[in-house]
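Here we start with a single chain on its own, the form predicted on its own, put down as structure tokens.
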Amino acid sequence: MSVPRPLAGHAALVTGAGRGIGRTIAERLAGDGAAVCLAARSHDELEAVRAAIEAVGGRAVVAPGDLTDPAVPGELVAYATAELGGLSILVNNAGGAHRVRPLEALDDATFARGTDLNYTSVFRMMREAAPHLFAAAPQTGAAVLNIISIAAERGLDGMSYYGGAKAAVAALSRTAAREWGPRGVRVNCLGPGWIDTDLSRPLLDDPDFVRQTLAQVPLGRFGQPQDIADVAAFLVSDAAAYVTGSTLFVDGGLFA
């Protein structure tokens, strides 16, 4: 019997592709038929999940690059449509808060590189990828993840530029859905809660921060990055195609 491939005829680009969440998506998209081009600063991480993808039948081109270079959006769009011959999902995962300080002590490096990486970069991709997602929308449909975070809506000491820069985010694909919905493109975000990742790994092995954090997940448990990868390949498919504009958290009732 022949396994279901609801993203057959896709090409995907996923930023932050090389590890945890991001990762996760990528091979999913590609199980479910895509082929995807991966993203992210470690030439050596891609190169993983390439062959992870590749020793499953999948195909997947790697496109290493810092999204806080202006010049390396269009780049990764350009390299992305000329080796998959298109694009018509575009994954915008990247993204992390890098330091941890109070907004009283918060200096303006770090608030721009963390505006830079979490926003700028989101909007710098969308805008490089739309045309190419309005061509394929006709013939494919065509989609737009923004991966985000609880942090849009609630806060997170020490983590002021982030939380802002993801509900601009937000905010910014709210707009974008209603703008090129008439052109076919789907634009939606996905908010994880806590999930348990390398980057979320010093917290998790943090008793106190454990008992704190589950006493308000519903469920009782931190979400697994496929946990993401499932509602994420949803959100891009078919089975999506009447949700635009919204946001989603995959955070185990914590907003409940």
Ligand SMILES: NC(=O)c1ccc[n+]([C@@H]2O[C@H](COP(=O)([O-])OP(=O)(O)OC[C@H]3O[C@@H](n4cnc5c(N)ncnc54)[C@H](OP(=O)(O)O)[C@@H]3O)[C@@H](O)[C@H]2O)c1
Contents of the next structure:
Amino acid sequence: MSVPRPLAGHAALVTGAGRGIGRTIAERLAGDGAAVCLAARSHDELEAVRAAIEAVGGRAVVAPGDLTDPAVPGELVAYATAELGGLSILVNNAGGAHRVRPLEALDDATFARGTDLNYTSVFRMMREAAPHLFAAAPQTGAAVLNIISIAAERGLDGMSYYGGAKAAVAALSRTAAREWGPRGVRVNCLGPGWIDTDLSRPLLDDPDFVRQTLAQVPLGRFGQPQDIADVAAFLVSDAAAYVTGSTLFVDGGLFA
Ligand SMILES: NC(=O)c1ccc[n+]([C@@H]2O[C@H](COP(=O)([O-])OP(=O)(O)OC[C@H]3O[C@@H](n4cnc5c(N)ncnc54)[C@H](OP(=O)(O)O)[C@@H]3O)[C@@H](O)[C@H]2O)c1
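Hand over the structure of the form predicted together with this ligand; the form predicted on its own is what we had up.
Expanding to the full complex; the earlier chain stays at the top.
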């Protein structure tokens, strides 16, 4: 029996693909048949992901770069389209909160760095990818998926700059969905709840945080990257052909 490959013929660019949620999304999209360009800063981590994808018969290329550098989004898109022959799926996943401090103690550099990574880079990636997504849409359909956070909707102490940036991505995505819908490009957001990755590890290692947080999660566990990747694969596929301008929170029921 042949394995279904719903993303066969697609070319995908996934940022933050070296570990955690982005790695698992990239592996899932490749498993579904997409050729994938893997982006992050760490070349070694990207090579390990490429090897894992190729070991199970997938296709991947790596594109190291720091997304806070204004030149990098254009370079990544140019490389991905040249290597993969186009671009039909863009997953903006790279992000994170680098420091946790209350707003009154937040310095300009931390705010600017967090905004550059979590918001400005997403705008630049979408702008650079746009002509390629428009070109691909009539053949395969095209989709953008932006990974935001529960912090976009709910205050998280000490993470004001992060929540602000993620909420800005949601707003940007809604407008892009309106502007790009007529061009055949869908734009959605996925908001993970608390997911077990290196990013959340310091919190997940704190027994008080674990007890208090799980008391608010109806499904009674932290999410795994695969929980996010499975929904991401749905949102960029034809199974979600009538879904655009939406944010889907994958949070174990935290927002219920
Ligand atoms: N884990 C959670 O509980 C959770 C919850 C809500 C939302 N999210 C969101 O989900 C996304 C992935 O989170 P994660 O937990 O998987 O994080 P992670 O384990 O820290 O992985 C982040 C990925 O982004 C890359 N990255 C970071 N800074 C970068 C930069 N300046 N340029 C290029 N790539 C960069 C990292 O690689 P390099 O360091 O090598 O660049 C890595 O591949 C983020 O947008 C995060 O905000 C996570």
